[in-house]
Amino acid sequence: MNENDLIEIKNLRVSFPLDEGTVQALDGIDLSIPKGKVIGIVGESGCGKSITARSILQIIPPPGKIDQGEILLRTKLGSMNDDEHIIDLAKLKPDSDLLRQIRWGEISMVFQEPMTSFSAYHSLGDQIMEALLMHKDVSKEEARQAAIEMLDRVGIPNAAVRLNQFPHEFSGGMRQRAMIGMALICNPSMLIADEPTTSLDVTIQAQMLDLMKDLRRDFGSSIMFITHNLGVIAQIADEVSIMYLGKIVEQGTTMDIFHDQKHPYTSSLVEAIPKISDARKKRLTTIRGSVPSPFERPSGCPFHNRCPKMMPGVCDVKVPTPIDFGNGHKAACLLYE
């Protein structure tokens, strides 16, 4: 593991096995997040993104498990002396006490939809507060001063007096923007943030933008950043990973991404990027098909039967590996071999 490096995944497969069969969720996910840097994770519903996500915090739905594979987290936590060391988090028991202390005291997550991620029946201040109070050891009025400072640092005006109030008194980006106080009120060293501008318009999409660099800045924490949105990964990104049916399927920096692809489904999703130089009456680029089912996984390359670069009796018949393109620049494609 590098040593700039908070969380190295490697060889990660993740799978739910069902009445109609196996799915295989993650297939062999190889993923590294440095210290301090936005990691993005891009591609299609059902490729695998929010799965790799919540692997890390071993919160992944039942029946899914993980098969194989490591995660590995630097961190002082469960430390004799207070010294750096590595954790395999694939190893510990979901209800373990380590792993409680390393949610949201070491990595939180800002979750796709705010209304269903808060309690209905709890004030927000006592959500906040009880984060605060599982992981530091402070007094309530401690944890009360500090959930006020918060709200009032993400952009809640009057954080005192709304403190108090309920999920359902704010509106959908002041729903968004408390769940990312609530996530940063420990200071992780990692913010996972899965799609936490898809439901907002806009304006709100670019304060949120903001307000996570504005954070990252101040807190110095790694973010992995998971969306279907090339456009916001522009914006924020240092890395970007191209996931499809559970694979990474070219991985660089932003760069990279946007102005070098060697994938052809990166291409392809670059290319559906509406452009405003296009002419008016002109069609939308589209990627032709959709994501293959789960129990239908197609043999060779997963993109093969959607490429328009497929080469029949190659890329339907046999797996790409990963071909380093130098500076941490990878593309699993057969095109190269």
The other form holds:
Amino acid sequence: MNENDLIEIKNLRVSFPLDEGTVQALDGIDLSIPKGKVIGIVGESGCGKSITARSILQIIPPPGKIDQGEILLRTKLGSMNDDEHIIDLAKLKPDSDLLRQIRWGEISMVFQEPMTSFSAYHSLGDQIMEALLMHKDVSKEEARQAAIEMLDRVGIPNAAVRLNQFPHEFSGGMRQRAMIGMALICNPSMLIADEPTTSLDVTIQAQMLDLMKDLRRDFGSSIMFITHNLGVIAQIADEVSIMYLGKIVEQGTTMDIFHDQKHPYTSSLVEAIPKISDARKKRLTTIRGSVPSPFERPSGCPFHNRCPKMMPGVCDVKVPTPIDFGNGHKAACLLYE
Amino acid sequence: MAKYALRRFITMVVMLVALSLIVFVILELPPGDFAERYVHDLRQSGAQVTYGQVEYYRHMLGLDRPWPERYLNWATNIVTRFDFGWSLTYRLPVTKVIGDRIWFTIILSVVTIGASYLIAIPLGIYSAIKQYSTGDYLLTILGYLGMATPAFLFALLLLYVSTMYFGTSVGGLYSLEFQNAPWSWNKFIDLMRHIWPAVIVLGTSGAASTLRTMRATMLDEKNQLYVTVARAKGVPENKLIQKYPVRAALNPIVSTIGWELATIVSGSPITATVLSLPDIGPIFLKSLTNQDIYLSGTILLIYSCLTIVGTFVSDILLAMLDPRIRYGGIE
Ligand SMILES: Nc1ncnc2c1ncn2[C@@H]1O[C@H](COP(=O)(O)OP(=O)(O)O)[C@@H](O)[C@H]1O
Ligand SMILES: [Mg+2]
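I would like to compare: after the form predicted on its own, may I see the structure of the form predicted together with its partner chain?
Every chain and every other molecule in the complex is listed next, the one we just looked at coming first.
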């Protein structure tokens, strides 16, 4: 594991054994998250972004399970002498104390649906303070003070009053702000943001991105930023991983991904970003076809049946392996083998 | 919250008044009255009475007054003197006739409902948390059986089994020494010792359906995102289940307390008859056939009161559980 990496995921495979058959949600993911960096994860809906994120915290919805792979975390938690050591999260029992300490203490998460992320039966303050009281040795009053400061920080006006209110008294955007506040309250080393803006209005989305950028500067946590919108990534991420059908097909710096893509799938994603300059000239390009059913994984390269550069007899037969283009830029495409 | 409770309380009082009026009117509806009935019975038993005497009795009993006047009298006496009128059949004040029995009915209902929640709610939670386990399947079968068995059949079975195999009757209520004793703590304890067959009989179907409801809502709630968020926050599993999904799943249960109480109360006459319990049910049936209107009216009023009070209690509990109701988010 690299010195600068906070997390390293190795060959992670997750499946859902369902009555209709087994869904291979993650088919061997390799991913590193360096300290203090923002890593973007991009891909169409259903490609396994959320499951990757949830695997890290071991909150995959049943009957999903990790079949194989390691999720290594560099942390001081659970170490004898308060030194950093490396823990494989995939090996921890879901109800173990160490995993509970890591959850929210080291890694916290903001979810896609702010409307259902909070319990309707408890005040926002109760739920935010709960996180702090669970992980830090603070009094109730201190927790309350910290929660007020945090709500203030994420742009909720009149925080001291709002703290006592219930989720139904907040708009979606406000709830997501509160959620981000709750996620940062224990000062975690990594924040996972799983499409935090997708369900919000466009104007609110922009405000939320600004907030994330601010927080990134102030808190210095690593951020795993998940989205299906490549346009959003350009604004916030240092590095990007492109996912397709449970695999990472290309990864590199944001520069690489936008200006020097190697994988035809990445190219189609980049072309699908609406640009102001050509708004009048042509129709939006979309990616041919749609994501195959999770029960019928294509043979060979998973993208071959939608790929504009598909080579018959090669792409539908051979499984591509990632090729290194230098400086961490990798793509799994048979065009380069 | 206080304002909400007050508002609900006022509604309850208004409903009670309206209800007493409806009860009175309904009892007035059937043709004939107690006087006719009484004279008819006298003739049947061979006494020489003329129909002119019907008028006489009617006047004597005040039955010839217009009904609004009689209703007002009745209602005023209830409120001011806790006097529910005179039972014409028993020739006693209604309160005397009902006496102990009403307390028994109330205690039986409350104990039954309490016991059924105490047992069914934890089992429902268990069933949902351990979905598809052996325990869950077992509880599911028991739940369906419990819901499908009519209470009186249950009572007969229980009587049969206890007399055949244990040589004791589960009927009857107090030990001999307490039979006619005034109410005391010891008598209460003695009652609790004898009350359980009735509680089982009356409570099983309610408990079974509570179990099913609890299981179903828990299954819904436990996979909600807010539960996952709590788990991701590192809240220990036991604490998390109690604090989040259970809280939400209690809602539908709590909101049917009033209705549940009504089912139990109205189910009790038959069960009480089978188990020979001093419930109010048998008296109620008799008073209806005799057109003993103050007695039947009072009992009907008490039955309905229990439902209305039950609904009031469940509304207050619901508001305590759910902030959206408490703060008027949902009207
Ligand atoms: N609760 C679930 N039950 C069954 N399959 C699931 C479940 N959640 C996810 N999956 C499967 O895992 C795949 C990846 O899902 P997900 O990570 O949620 O996609 P996304 O990239 O949109 O976040 C989906 O295609 C789906 O087939
Ligand atoms: Mg997702």
